[in-house]
Protein chains: 4
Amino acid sequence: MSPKSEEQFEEIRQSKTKLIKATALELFALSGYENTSISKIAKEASISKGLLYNYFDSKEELLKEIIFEQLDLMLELFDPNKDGVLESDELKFFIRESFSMVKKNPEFWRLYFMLLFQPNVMKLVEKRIMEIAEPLLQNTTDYFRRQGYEKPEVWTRYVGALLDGVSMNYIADPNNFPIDDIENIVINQFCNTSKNTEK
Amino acid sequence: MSPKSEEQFEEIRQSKTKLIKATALELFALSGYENTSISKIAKEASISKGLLYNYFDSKEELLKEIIFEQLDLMLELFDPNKDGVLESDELKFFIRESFSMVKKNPEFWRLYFMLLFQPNVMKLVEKRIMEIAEPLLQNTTDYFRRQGYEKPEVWTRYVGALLDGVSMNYIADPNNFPIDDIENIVINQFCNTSKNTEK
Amino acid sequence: MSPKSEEQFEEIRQSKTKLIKATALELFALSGYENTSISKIAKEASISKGLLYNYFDSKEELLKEIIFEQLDLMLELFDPNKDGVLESDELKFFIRESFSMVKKNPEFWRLYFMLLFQPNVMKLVEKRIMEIAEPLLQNTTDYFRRQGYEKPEVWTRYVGALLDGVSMNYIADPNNFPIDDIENIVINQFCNTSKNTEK
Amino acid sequence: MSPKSEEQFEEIRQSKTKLIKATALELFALSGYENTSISKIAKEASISKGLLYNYFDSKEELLKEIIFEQLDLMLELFDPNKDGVLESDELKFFIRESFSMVKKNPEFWRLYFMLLFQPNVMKLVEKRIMEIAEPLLQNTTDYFRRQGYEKPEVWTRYVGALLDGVSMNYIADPNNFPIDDIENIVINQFCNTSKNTEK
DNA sequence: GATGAATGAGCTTTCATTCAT
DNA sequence: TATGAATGAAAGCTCATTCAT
């Protein structure tokens, strides 16, 4: 009965949604959430402001969808250790994956770190992040305990902070920061059961 | 009514300037630069908007002065290694000082990290930061070279990233993050000439 | 797919038009004309916005058609006194009909009163209303004159105002307003040739 | 210390507030609340939109203040029957005052009636209105009971509806509606203890 | 030095309407 | 007939900044 099929509409909707999210992420990452106006996003995406509001209820909702989409990808990625026991190979995998994510999608992570320090905004996504991070942190602590570390929970936070700091520095200066070298150092330091400390 | 002496005016000027900067820092750190209006700062400091503009040319100028003031304090602090050769004791001092600064003034560092990811804003202060960091980075690299590390410049960035990450995590969660334990680990790891690797 | 006959189309047209008008009336009465969007009407009627515009040229046109339809029904209803002489039974009939209309279709009358006070909107329908009301008013004045009232035209406006006020109050509070009691009082007061004044 | 005295500021504030409220009332009454934009009010009052928001938190707040101000005046006016017993002279006074109010400030009452039918808006002021009306209604019912009316509470609502209807018709057509004649009829009908029914 | 009334550009959001299919 | 993606003007509102006093 309808001359444009439901699939056609769905395709249009998907491609526009994707376009808007990509454009918004780019601009948010470039100038910050507050400094990026809806007008700018619409103009950059070559659509009208009104259309953007056909797809997203508000600017904040747009931000949330961008973040949740990425977090959900992470959730899938980090899920596999079903048994709850983290082996050194798995830790290595997670570390490599973390670096890989940042290298593949630095724009998102720039946005992520920007928001990390804006308390009001972060409240929105905090819960989802904890769902991802909590079990991983627990397993990592168990790993360090099994490896004979004293204060294993401190080492878990140490590694977390280290990964955050490396990501941050890579994002701030992707061309010069020696992320691959550092990745190897970290792997060697924490996932090497023979425990030679590299210098 | 009573004529004020030049010193009295100067005193007023200084105390008001200080008040405004302190209030602004607090609010910027709490809600972010964009979400903090001049009106709110003025109200919180119990002065008029007009007066604020007597002391600071613009909102951006106010931000810059807050940041530059803190950076200048850092510059003083990190200056002393005049000879340009960093000993392990000095590195230990710098690391301890870095942690100390964050613990003493988390509000500033929250603001700092917030801005770190807003390229346009950061351009404003980048130069000054480099003036501080550059020689220190150079000396640290030399230190690692002398200690026999391969790729000493990588290790310099590693330490920088580690300190950034630790600061970040402390700011995000000051009550639970075990910053003192981690401080000792870092010191032990990099400033201990006997080179026992702590676990 | 299957070709529809002209009658089928006509049937569809009529039922859709009716559906749209009924839905719009309900929403206009509930939230006001300005606060009811075309989107909401379309959604509530389970049709597309585009279809609505196939049937009505504009939102204003839709409003006008809703009002004119009802006014035309009134016109039919109040027409019968062809001879132009209003007897007390006929006045009684008109009064009872007036109350009946309000009780049967309070939504329409809520909308009607809402619009009554918006001059620009009312201009649109004023003429048609006058076509209905004018002869009735004239006849009522004659009726009062024959009944021996001084200033009969004043009493005509008095009765008009009374009916308006009663309708208004009923619409505002249909559950508590004693419309039937008041109806009897009014009838008794003006259509009773024996002139006992009820208390 | 401040070169413009507090009184000067206060005077400015008062006169601007008054100007804005008067302008807004005029436009609201002319075109309706929804059809009157803040821009239009500001332009008509020859001020900037921003200034309007210095004095009123929102468009809705502006509306409320206009209404509450008038309602408070009414509250004062209708308060005096402290003993709670309504004499026929007092009822006469109230009726005359009601008509007087409408004649003096038809714009406000046009706005009032407009809003009366917009449920969402009316919620805002309903409570305050009831505070005014409730005791008066109660006393009027007692009055009718003492006068020997059957169903006195019905007559109270009858009178209320009559006054509403008269006001409404006067507002809709102030030049032709014979409000003074009708006023006398109403007074004669309800406040005349000798009970001659005027025709 | 100090005040706060005043401005106006720009923000997010809504919505009647159009149009390709 | 029927769809809903798309538009753009205009709405309510915010806020850095100015200025007369």
Given for the second form:
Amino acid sequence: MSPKSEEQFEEIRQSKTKLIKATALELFALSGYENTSISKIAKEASISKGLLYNYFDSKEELLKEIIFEQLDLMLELFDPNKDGVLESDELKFFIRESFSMVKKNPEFWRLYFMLLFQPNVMKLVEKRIMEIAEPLLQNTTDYFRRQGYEKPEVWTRYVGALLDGVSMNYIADPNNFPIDDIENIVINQFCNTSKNTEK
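Output block for the form predicted on its own, input the form predicted together with another copy of the chain:
This part shows the chain on its own.
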């Protein structure tokens, strides 16, 4: 049997890393972060605990990689041309893609929303989440200001809470919650560039 090449080792490493993260995400979302041990993750992934530590130094590191990887993907969807100015078509794109991510990966978002209500765990990822959220909040506030909304920072928070609320309701009842119809309502309300006198 010939020795494995560097490319083969890298493929194995990526495969194991993906397996560990997928298993941890499933367990974190099902049982909670604090109730999930490294031993349980290793057992469910059918690997040894020692091997798992070859890939991740701790459960905290594993959680951070899972959270930040997904949030960084979301950040890439915001203001796609990265010019620092959010236009209505870009906001429309972001809303559609955000809901698409929720539909494709409900386990992650279940975990994310669980973390929001677990202060001790949230502290582990809060700083990075705020770093990711800051440009989104600022650019969205600028968007509402340009659209002529009074108190644009309030509208920014409202839209954020609305997207979170829709996502949580979908995760709770994916077979019955009309996320696609609500997505269109949100887009029609906030991605129309003409001013609304009721704002």
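Positions refer to the first chain, counted from 1. The structure presented is a predicted model; accordingly, all values stated were derived computationally and were not measured. Heads up, when I say rigid core I mean the largest set of C-alphas that superpose within 1.5 Å between the two forms.
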Align on the rigid core first; then say whether the Cα of A161 has moved by at least 2 Å between the two forms.
no
Answer yes if the CA of E131 moves 2 Å or more between the two forms after aligning the rigid core, and no otherwise.
yes
If I align on the rigid core, how far apart are the two C-alpha positions of V121 between the two forms? Answer in Å.
2.5
